[in-house]
Amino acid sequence: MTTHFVRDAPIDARVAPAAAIAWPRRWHRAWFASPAMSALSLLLLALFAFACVRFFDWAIVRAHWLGQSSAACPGSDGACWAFVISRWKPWLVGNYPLAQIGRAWTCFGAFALFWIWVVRRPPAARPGPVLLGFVLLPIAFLLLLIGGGPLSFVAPTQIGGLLLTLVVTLATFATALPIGLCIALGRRSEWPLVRALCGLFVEGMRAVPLLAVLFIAATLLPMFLPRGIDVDLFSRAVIAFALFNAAMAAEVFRGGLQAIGRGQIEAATTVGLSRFATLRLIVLPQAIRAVVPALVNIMIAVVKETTLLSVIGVNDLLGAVEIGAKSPDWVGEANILTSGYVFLALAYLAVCHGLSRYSRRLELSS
């Protein structure tokens, strides 16, 4: 007679097995697997080392660090970090009143704390609170920065620099996501007119460059508004960004909705759930979780797209750099503007790399 035994206690967790091959050997196999690969790897390493040495010499050894004008940066052999240091206010907050600048620091600090919380969350945690935070933060920031009531009013056009980039990115993300989700659901509607209108909007926005949409918002949109209604340039730019990226988000959401098996929807209907309850409890949680990495990629694209705001006269971070280089105090050697562009590239690299690493983390956990 065979006796079957069922364990009534969980098995203790085992330590993950150690790598069979040490990392130096794995690195050697990856870079020097063959003579041709070895030659290419050595060439690339030599070019990288040469570029790093030249950049270190330009950015550190020969750099100029202090000064309030172009006279502090003679010649073009070294970076002019004095230009970056002296222009900190326009680059960070634009023309925001100095007496109210504490509100801007509050926004920066709140976003830093929020991002630390997002990064430190377990990868398997529900993405809902994070998405809700990205929706509520720009609303809170705009109310705090613009003011009104007990706070003194500050015109939105006075917001600039990195603060403007942060606010436009968050505001675009907060408005484009709900609009994109509604459009994605509309493209799956049973009503042919709704499907056609949503499809026309998506295909129309995807076929037009963002720069053209910004020009339309900056020049043509005021002509179609009723007399007496004036929408400032900042709001029009946010609307253009939101509509353009809503079309991109709609396609991302549509892909996530199509990934949900038809059997789950039929099973939910079988147990008595309504269509709305099935969508809210079964379809959307899985679809949104599947597309969170793609939504982070859209946010990275929005961060880089904000540089186009300088073309229509909105003083974003790129516009602040270019305006500063054209000011009378800093008209001089070409390395002044070059130093600003390098600082700008490093700032965007840090932001986008952080977002991409978070997106990669979400991909590995899904």
The other form holds:
Amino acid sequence: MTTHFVRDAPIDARVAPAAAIAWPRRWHRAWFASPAMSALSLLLLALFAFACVRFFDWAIVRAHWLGQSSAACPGSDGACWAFVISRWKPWLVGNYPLAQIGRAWTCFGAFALFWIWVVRRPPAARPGPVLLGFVLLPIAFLLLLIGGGPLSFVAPTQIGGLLLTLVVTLATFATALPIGLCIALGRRSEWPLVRALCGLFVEGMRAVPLLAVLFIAATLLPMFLPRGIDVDLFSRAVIAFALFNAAMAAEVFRGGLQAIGRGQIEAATTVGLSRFATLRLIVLPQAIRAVVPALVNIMIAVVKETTLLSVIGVNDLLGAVEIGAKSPDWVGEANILTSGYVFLALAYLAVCHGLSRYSRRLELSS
Amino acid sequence: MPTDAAAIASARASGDAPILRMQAINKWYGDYHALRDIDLVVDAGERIVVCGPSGSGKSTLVRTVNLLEPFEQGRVQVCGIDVAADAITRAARLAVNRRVGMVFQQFNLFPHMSVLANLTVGPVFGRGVRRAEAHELAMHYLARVGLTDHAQKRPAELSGGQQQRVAIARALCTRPQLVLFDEPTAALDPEMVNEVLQTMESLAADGMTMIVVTHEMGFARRVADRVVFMDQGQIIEIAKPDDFFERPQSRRLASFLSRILTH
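Based on the form predicted on its own presented above, generate the structure block for the form predicted together with the partner chain.
Expanding to the full complex; the earlier chain stays at the top.
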């Protein structure tokens, strides 16, 4: 037995073996490890296949694609996509005047380009320009869509459908984030009154359902405003959304601020930075970077929350389905409404899934 | 609290007054009496090493010098600024920290900035030094600590020893009159301790006034003008290194030395 070992030639690094276990065996182990697992796997596969076949049959094979009224969709065994296709305008832009629709396309196009730019940036890049874009875009969109001056004026309540979802989500984001950040900082203020008020706001908003906030904004708010000042339903809804989500964002930012260690602040103090400079240069850049994935999750929530707008009579996507199903041309078949809802769900799924993939990627990179 | 100008004027007027004078400092954490009647005077150019068992108040002591820790009784006069226990304001802390540098056990570099930005952020945004000037200063001190090639890297790309050398350069970039070291080698892997100690020794050779909390007794012997021994929040013994290690006067220091020097 050696008690004294000396290596005389160094060992060169070798590449790792490609795969320790060949894929059929890996697959077999994952799915059919035991008789009970095998049975469960087969059962779940069968259920999944059955559901897929039924949906495919309903949504593709037996679907009715073209037509201008419920006469195009007899029976209830297939989807009525004719309802969706012929009513593309309420879906996409609501009551926005057809003559001005180019302005709506510009918004969709601009956002698509912006989003492509955002997802193609390396995840570690500075979040500043993206956040700035999210603040500037909704302002530009609202100016363009509502118009005035050289552009003809369009009432904001005429914006609807997917365009409304886009504009409300962006406008909510652009207002809720700065307010939320201020409130999060306010909760750490040295002034007890500011701390208390910010805490009260956050706790209050978190304790009230969004729907209640929306109703209050829609019905109660006008009573508090001075006579002569009339805020339209669209703006009231955006204000309610912004305040509600500011509370959510404040909680997210608070977490980010708490994650910055005391050592960072002490080090900033010892190099002579004032409290404000420390906040701006040391604390916020780190805190905001840490919470970007959580902010994207808030955005996903806002996208889905826009469906609540139909309840107070704003023409969002859900509203477009319901109004469409009540119109004289399409009234009658329950299948028509179902098709509308399924389309709605798929549209939201596409948008939110894209956002959540983006959020996941940001999380993995940090 | 005196204004900056008044503080500088009083520092000049006093000529070669000590750079630090701590008078009857008492500090409590809740009911725990963490610092007890601390009196310590440090002259310009002196190198002080503070040692003692863990929990003896060494770190707390140096952190009261630059007011990172508030204290309940006593007064600190540091770099011409006189701060009594009831006058520890944010402005006083800022004024003191613009004259005193600090190196932490955990480095506390700013992870989202390059090494160079770590060095320039204090001078540029804290003292209003012009960017080009701060850049030049930073490159000068990076060369001092032997890290010129790493200026554009992020702290996480450096080894622990390199990070601590960056932290030393960062402290020097604020042109401090006094640098505090709070166990600067305690978080390092053993093979990196020496590069940091050597950097500190070269700083001492240049005449920088330093207060160093450390367990590196070899460093204390080689570099210190005086060694301070603390236990239970009190200063037990202050002596020149030879006397400190060879002829300890108090029983507590003798037993401390016998425990750490025999292995």
